[in-house]
Each structure stands twice: as C-alpha cells, then as structure tokens.
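Next comes just one chain, in structure tokens: the form predicted on its own.
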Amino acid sequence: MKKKTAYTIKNLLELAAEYFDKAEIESPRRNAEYVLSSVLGLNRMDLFLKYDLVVNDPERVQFRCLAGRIQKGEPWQYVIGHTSFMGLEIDVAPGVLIPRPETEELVGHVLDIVKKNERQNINVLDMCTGSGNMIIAFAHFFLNRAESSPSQTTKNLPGLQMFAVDQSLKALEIAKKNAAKFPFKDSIQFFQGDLFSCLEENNLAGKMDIIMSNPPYVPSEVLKNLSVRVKNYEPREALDGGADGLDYYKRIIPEAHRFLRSRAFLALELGEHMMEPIQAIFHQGGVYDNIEFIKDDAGRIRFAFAQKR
C-alpha cells in the first residue's frame, strides 16, 4: 500500500510560492505565508517556528482552494478577509479598497499635528473612509497616547468625536464592523453620502479640527494599466479620480474649509506628480495657508497639508 505523503508547513509554503511565481503573482512567498497563516490560525512568525509541523488534510485542502483564488489574481487580503493597518487587523472584502502602507504614514502625520497643537477636544473627519482604517487607527493611537501620558488623568483625557463618510454602503458596512472591535466605537459617526452633503444636513459646518482623506486619485486611463489584482478586483469607484485624477481634490479642497474650524487642518493623500495642480487648487480660494507637501518613505511627494485661515 502506497504511503500517504505528509505535508509540513515548510513543504506547503515552498509549493505555493513556486505555484504563485509561475503565475507571476507579486511577492509569491509572502502571499503563501499570509494564506497559510490564516488557515492554521497562526501568525507569520509562528510559521517559521513550526516549519516541520504536519498540516492535516482538511487544512491542506482549504489552503489549496484559497491558493487557487490567488493564482487567478485575487488579492490575498480579500482571500483571507482582512489585512494589517498600523498593526491593527482591518477586515476587507470585495467592493472595499484594500488599505495601502503609504496611508499609514498619512495617519502618522495627522497624529503628529494633533500632538503639536495640544487640543483637548478634537473633532476628526475621515472623508472617503473605505474600510474605516484611517479613523480607527487614528483613534486607537491618539487615545492610547493620551492614556499613557503621565500628565493625563481619567478626568482630563482629551475628548474625541469622529466622523466618517463614504458613498459606498458596502464600505460603510465593513467600516462599522471594524469599528465595533474597539472600545471607542460609539465615538465614530458614519454617514453615507456624496462627500460633504451629508455633513451639511447634520449641522456639522465649522466643527472639524482635522479633515483627512485618501480619495480616489488614479487617472481613468491609468487604471487600464494597473495589475490584474487591482483593476479586476478592487472597486473602481474607490480608485478612479477622473481624467486627470483630480476630480475629488477639485471638490474636497474648496468645500472642506466650510467644515473646518479656524486654524484647523486638511490632510490629503495624493498620487505621484500631483503636487503642482493640487497646490494650484489650494491657492484658488484663498482660504488656506501653511500649505505643505510631504514625501513618503520612498521619497515621493505623497501628502498635502494645509491650515484654514
């Protein structure tokens, strides 16, 4: 009788990485690690510590099914149903944009702005919230930082009210599910609508200390040249910024100042080579100053910050 093959973690990772490589999947080994980690309920470090662990048949079959989806181009984040953003587990699903590492940097800069200005009661708006990753990460680190400060007591911890807007009901469904994992969930109000219209209806004009946004900014023609995993799986409406990629900036920048308090901040993520046209949009209305463009860790101009006059 032929002896049944026993597959260890090491075997499966090597086979899957080779499988993905032949299918021209970017970062084949990492994709294999994420999916196997999810199937086995382990973190990626545990995989290395348990290389010789034999994977049972049901788990191996499940892994093979998920690997088949990745081989066809589906992002691993959709396959396993979540991703990491600033170390927090964020649920994602088809129809919701997958958070990018660059956006972690935007949240970090916003946290620094708040720290420098030392405001005690803060209203923060996340426009085009998607999975809610930005507002959730901001709240988590802002509140943890405040609670760990020796100068703070329970009585004088800063107040934080948060608002998140998206046009997609699917995105808001996921964002609410993500927020429900955290103790500050009741401090976030979610609105469905076209940019600022829903805020106007809720009398929130002139109430925000920070408005941050990672809007769609990929030029329509460029979308055609993106990888299969992006153009075939991620929602077009969360990516398409119109002919020049600037459609949302042309609306957000002129409208945002009506919802900002005096000397409050607008923080935006932007695509490559967009600094000059976005700078021009900021200057058109004459309502912002201290306009600053900041590079990401890769050295590309990626973020814009401005203060309402």
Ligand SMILES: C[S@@+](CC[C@H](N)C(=O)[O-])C[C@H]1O[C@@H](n2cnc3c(N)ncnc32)[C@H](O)[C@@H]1O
Second form
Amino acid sequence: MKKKTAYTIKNLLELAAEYFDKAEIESPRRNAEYVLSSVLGLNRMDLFLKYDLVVNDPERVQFRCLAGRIQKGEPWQYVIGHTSFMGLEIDVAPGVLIPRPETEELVGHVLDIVKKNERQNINVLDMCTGSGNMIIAFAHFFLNRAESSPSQTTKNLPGLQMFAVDQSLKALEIAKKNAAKFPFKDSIQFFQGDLFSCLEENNLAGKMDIIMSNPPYVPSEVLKNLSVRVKNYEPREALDGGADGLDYYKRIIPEAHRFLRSRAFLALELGEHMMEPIQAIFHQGGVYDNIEFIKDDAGRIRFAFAQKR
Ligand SMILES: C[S@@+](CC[C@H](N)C(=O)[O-])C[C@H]1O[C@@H](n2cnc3c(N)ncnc32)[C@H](O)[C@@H]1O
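Alternative state: the form predicted together with the ligand, after the form predicted on its own:
The complete assembly is shown below, putting the previous chain first.
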C-alpha cells in the first residue's frame, strides 16, 4: 500500500509560497503564513516554533481552498476575514476597504491633538468610517492611556462621545461588528448617509471637537492602473475620488466647518501630491487657520490638519 504523505507546517508554507510566487502574488511567503496561521488558529510566530507539526487532513483541505483564493488575487485580509490596525484585530470583508498602515499614523496624530484638549466631554467624528478601524483604535488608545500614564487615572479621563458615518451599509455592518468587541461600543453612534447629511438631521452642528476622515481620494483614471488585488476586490466607492481625486475634499472641508466647535480640528488623510489643491480648498472658504501638512513615515505629505477659526 502506498504510504500517505504527511504535510508539516514547513512543507505547506513552502508549497504555498511557490504556488503564489508563480501566480505573481506579492509577498508570497507572507501570504502563506497569514493563511496557514488563520487555519490552524496560531499566530505567525507559533508557525515557526511548530515547523515540524503535521497538519491534519481537514485543515490541509481548508488551507488549499483559501490558498486558491489568494492565487486568484484576492487580498489575504479578505480571505482570512480580518487584519491588524494599530495592533487591534479588525474584521474586514469584500465591500469594505482594508485599512492601510499610513492611516494608523493619522490616528496617532489625532490622539496627540485630543490629549491636549482640556474639555470635560469630547466629541469625535470619523467621517467615511469603513470598517470602523479609525474610531475604534482612537477610542481604544485614548481610553487606555490611564494605564500607560501614571499621572492619569480612569476617573479623570474626559467623557468621550463618538460618531461614525458611512454611506455603505455593508461597511457599517462590519464597523458595528468590530465595535461590538470593545467595552466602549455604546459610546459610538453609527450613521448611514451621504457625508454630513445625517449629522444635520441629528442636531450635531457645532458639537465636534475633532473630525477625522480618510475619504476616497484615488483619481478615477488612476484606479484602472491599480493592482488586481485593489481594483478587482476592494470597493470602488471607497477609493474613487472623482476625476482629480479631490471630490470629497471639496465637500468635506467646507461642510465639516459647520459641525466643529469653535477652535476644533479637522484631520484628513490625503493622496500623494495633493497638498497644493487641498491647501487651496482650505484657503477658499477662509474659515480655518493653523493649516498644517504632515509627512508620513515614508516622507510623503499625507495628512492635513486645520483649526476652525
Ligand atoms: C478610503 S475608505 C476609508 C475607510 C476607513 N476609514 C479606513 O481608513 O480604512 C472611504 C470610505 O468612505 C465611504 N464613502 C464613500 N462615499 C461616501 C459618502 N458620500 N458619504 C459617506 N461615506 C462615504 C466608503 O464607503 C468607504 O468606506
């Protein structure tokens, strides 16, 4: 009788990485590790510690099935159903944008601004929330700072009310599911609608201490040239910023002003090379000052901050 091959973690990773490499998948080995660790319920480090562990048949079949999806170009985050944002596990699925690492930097800057705020009650709005990654990470790190800062206690942390808007029902469904995993879930109100329309209906004009947003900003023509992984799988409505990529800034910058308190902040992520037109949009209305552009870790100008006059 023919002896059955026993596949170890090491064998499967090597086979899958080779399979992905032939299909020209970026970071083939990393993709294999993410998928196998998800199937086995291990973290990536454990894979290396258990290299010679034999993977059982049902797990191997499941791995092969998920690997087939990666081979066709589907992002590993959709295949395993989650990603990491600022170290937090965030669920994602087709229909919602996969959070990007540079957006973690935007949330870091927003945390710095809000920590300097001396108000007793702070209202924060995440416009275009997607998976809810930004508002969830913001709340998590804002509320947990008492633990990392000996001078703070949970008692003297200010009250936090959060609002998150998206037009996509699918995105909101995932954002709510993500928020439900955290103790502050009831402090976030989710609204479905076109930008600020739903806030107007809920009497939130003039109430926000900070509005943060990572809106769609890819110029429509550029979308066609993005990788298969992005253009065939991620939602167009999360990416397409119109002909020049600026459609959302032309609306968000003037409209946000009405929902900010006096001297409150607007914080935006932007595409590369968008600083000049966005600066012009800020200046057009003449209702903001302290307009500042900040570079990301790779040295590209990717964030804009402005204060309501
Ligand atoms: C670039 S994604 C950002 C998602 C998430 N905040 C992040 O940083 O990963 C933009 C989001 O804007 C939403 N969106 C597009 N048009 C919108 C509109 N008119 N009103 C509200 N949300 C909109 C999309 O559904 C998508 O979730």
